[in-house]
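Take a look at this single chain, the form predicted on its own, given in structure tokens.
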Amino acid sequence: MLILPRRIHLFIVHHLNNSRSQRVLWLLEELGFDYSIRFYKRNEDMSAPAELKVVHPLGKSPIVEDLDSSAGSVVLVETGAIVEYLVATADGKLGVPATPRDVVSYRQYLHYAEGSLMPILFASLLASKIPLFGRFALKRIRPMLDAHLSFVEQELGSREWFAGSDFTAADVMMSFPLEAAAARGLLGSHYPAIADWLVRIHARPAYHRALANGGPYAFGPSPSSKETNL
């Protein structure tokens, strides 16, 4: 039987400091792909620089280019879609688990990170920046955030990883919102299962390789700043 070599992919990650793109670097390291990085630095108001709009009209990070896909050169945006694309390109490595129940969890958390958890965290950040009115808004937002964190705590208290007994891309997707919550001091001592999960992902060799390649990251194991830049 003739076994063809895996197609070589030439990935470029357009990486913005302290952003969701750190997850993409981490996943590429976990999957064993070669890639190059183009670095971008936030403006003083924490917005993305105009140079990113040259790559994609939305001007947001992460942006990943696959220069040698089966469809030719492609540009990918949206972290969840990028994660699914990379997993598929790696022949399903770190993707859908074998157990039907774990498949459900995998798909849920692949989308829950950005669809449910990040919006409430972002609303919390915005409210904290607004004098007076923000304090009233936070009183409404914090119970909603606590409900999400309690839900995640219960889930991680029942199994080792988000999609069961094995580490998957769902854990990569969940890293940024939970790291951001920890960096802002929102976890305290109330969520030990989340804290333990953060320790375990931060201990992975691929995570540290991604940190070394991506540069300073405020939400990692030893945050240099407690300011959340979502």
Ligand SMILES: N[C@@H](CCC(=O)N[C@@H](CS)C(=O)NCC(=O)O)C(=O)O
Given for the second form:
Amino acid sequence: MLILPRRIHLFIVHHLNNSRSQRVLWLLEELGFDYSIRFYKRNEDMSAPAELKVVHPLGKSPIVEDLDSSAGSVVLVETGAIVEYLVATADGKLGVPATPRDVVSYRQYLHYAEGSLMPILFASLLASKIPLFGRFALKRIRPMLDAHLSFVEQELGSREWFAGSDFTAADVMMSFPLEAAAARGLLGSHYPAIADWLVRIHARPAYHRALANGGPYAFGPSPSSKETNL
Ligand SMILES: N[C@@H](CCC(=O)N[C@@H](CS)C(=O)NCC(=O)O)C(=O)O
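Following the display of the form predicted on its own, present the structure of the form predicted together with the ligand.
Full complex below, order starting with the chain above.
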């Protein structure tokens, strides 16, 4: 019988400091993939440096290159899509759960993190930086953000992880918005289930390996700055 060698994937993560790409490093560690990192430092105004635009026209992070994919070499953007790609490459590890009900939650949180929670967090960050109009805008934005955080709190109060009793890639997706909310002092003591979930993700060995590889991360277990951009 002819045994074909498994495809070897050569992942390069284009990693911007204090950014969503920390999630990708973490997932690669959880999945046990080898990868290399190209480091980029935010400009003074927190934007990404121009070099990222050489890799992809959007110039945002994360960007992942897979130099040996079955589709030929690919450049991937958008964290959710990257996460799905990596999970599929790992034969579904940490991906779609077995129970139909958990499948629904898994899919929901894979999209909710960037589709709903990040935009409202970003809006609140922007509004907090605009002197006068920002205060009025925040009056509208803050209740919307609180509604999201209350919803997430209720969800995490009913089960251990976002997609049921097992840790999945949906938890990885949800890490950045909830870490950013915690680092900005938006959680206070109102969201104990979220706080507990943060402690549990921060205790994972793969999370620590990703931190060691990715360099300082202002939103991690000991948030170092409330002034960092999203
Ligand atoms: N929805 C995109 C957002 C990408 C994004 O905005 N990344 C931020 C880092 S957290 C960035 O590159 N900011 C720098 C800039 O916009 O110049 C994703 O999840 O990949």
